[in-house]
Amino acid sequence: MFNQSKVNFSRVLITALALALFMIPSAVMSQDVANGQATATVQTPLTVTATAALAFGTVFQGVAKSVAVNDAAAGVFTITGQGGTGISVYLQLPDYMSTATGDDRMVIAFSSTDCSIDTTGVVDPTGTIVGWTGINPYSLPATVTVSGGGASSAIFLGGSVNPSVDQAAGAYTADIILTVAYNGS
């Protein structure tokens, strides 16, 4: 047996559905629609160059020998990206010096004022350095700006040689490494 009465609600039910079906889209007609876009522009790559070796020349046994920062026997690193942005630099100094096979190592040390930062295109660390002078090299400002005008930074550094009263004669070298990266500012 089935009930009447519940047919006759189902069917009014699906009228009433079909009904509302018709409705929604005349209610859809009615929106828009609109694309936007996303855009950036990639700034310059940032390129840092070692243009000097941090030169100490002839040095003796026993005899320690500095290299000042605006000497021009000082390293220098140049810098060059998008003008007038912010950087971060990172220096990471060695703590000794060896001769090719490494069998002998000489200490190189660096002071709390050995290093300039020049923010103007000077690349001469006899010049006159607008930025920083006479800085610790183990703790660069956090922020440094890349010249304007496509000129290069400068980074210049110092230090000293400290051989032993029996250094093993020969050509001795370090590496000192220069990282440098956008920071946004």
The other form holds:
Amino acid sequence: MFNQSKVNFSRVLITALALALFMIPSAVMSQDVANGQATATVQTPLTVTATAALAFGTVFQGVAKSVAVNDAAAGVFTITGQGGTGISVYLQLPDYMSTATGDDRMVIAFSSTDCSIDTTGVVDPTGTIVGWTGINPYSLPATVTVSGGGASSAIFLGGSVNPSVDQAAGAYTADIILTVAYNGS
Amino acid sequence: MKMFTSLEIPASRNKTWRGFFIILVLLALPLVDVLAGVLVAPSVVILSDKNRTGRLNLQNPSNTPKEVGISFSFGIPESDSLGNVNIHLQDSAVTDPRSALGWIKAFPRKLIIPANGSQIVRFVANPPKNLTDGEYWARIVVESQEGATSIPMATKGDKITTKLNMIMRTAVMIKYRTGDLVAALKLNDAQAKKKDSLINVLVDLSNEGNVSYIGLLKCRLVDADGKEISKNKIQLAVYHDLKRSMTLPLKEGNYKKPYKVEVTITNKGRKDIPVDEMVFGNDISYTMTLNN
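Instead of the form predicted on its own shown above, give the structure for the form predicted in complex with the partner chain, please.
To see the whole picture, the full complex is given below, headed by that same chain.
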């Protein structure tokens, strides 16, 4: 009985010593950590989103159709990132829309007033835009900034399609590309 | 009368609120999907001769998988005579000796990010031999598209339907650094002109180091006694030569003429770039007196 208790006591002692050996460097390391300085840089990711596609819907042969930049059907891109930071924005616009086979084309045009940019968080094309209204989409301003407080900067786009009188019926498509880059880094 | 705390909501009201929140969440779900783009971080990727690999985190906050393409271009901030800054992306025929285009690779280049998921894209630099000391640049272009790419079907045989694919590209700077790095900036000229109730400041800068000068341009408008009328600051990235403009509002008040504009340029204090990724250089201070 006594021997058994002694063995148990020895085991406990050895275990305690082993734990103590592990804890000593751990305590030293803890001290190091406590003395160190933790620093972190919060980086805001840049996000570009197509909130709404420029939508002409169904069009008819020989009848031009336009969507104004302040129309609900206007295309909308939104940009979020580090508030107040300067960005360069560039639109690549198509000259025509084509069918899936590429056999038929339809002219699409953008006038020098078909774009607006808001830098205050307005993302509705029918809303009150604060920034640039009715500007040239082929030459966007160089002083666009990301809205502050987590709000989005928005780019609105109108345009027009001109189907010919003998335009072939079918589904026409084209790409509108917006490129965004921080210009201060 | 019973007072309710946030932890003590009666069962009937609890059910009402639960129902309200479920409806709210269900209503918000399609909204999240429509509004979501691809998040790209960090804003600059740094590689070096000591660590030739880097990474970019892409996040898809939407409820649908997103197809993303990665490519490279060359584009640094350039300015016109008025100090307006633009970045022109070039995919080929780049003549800038500091271009890293062609020897930085991305893995993977095409990827599908699952709904509400994220993906790491890795970059590896294989620079040419005998590269002179300094920094070399390219842009990572992250391309994503909202919605399906399918072409709409005409509802009737004689109708014309249209669909415009809205494609988004985010161009993130990637820099490769080798050897001894020097950040040095020279102020060639500074002008301040009054126009209505604004002071337009224009600074003309030249990079005299072998890395991009990343910093802040700060301007203060003060009166003859040094009392501050207004101030402004912008982020600055000078790769070769750059003109930058800034406006300072001329506020009404009891200010003594002549006014002065204090210009300070420093590459300390950028909070968007980790300190260990900065190459620190000289600061510039310059004061101009307004004539009128």
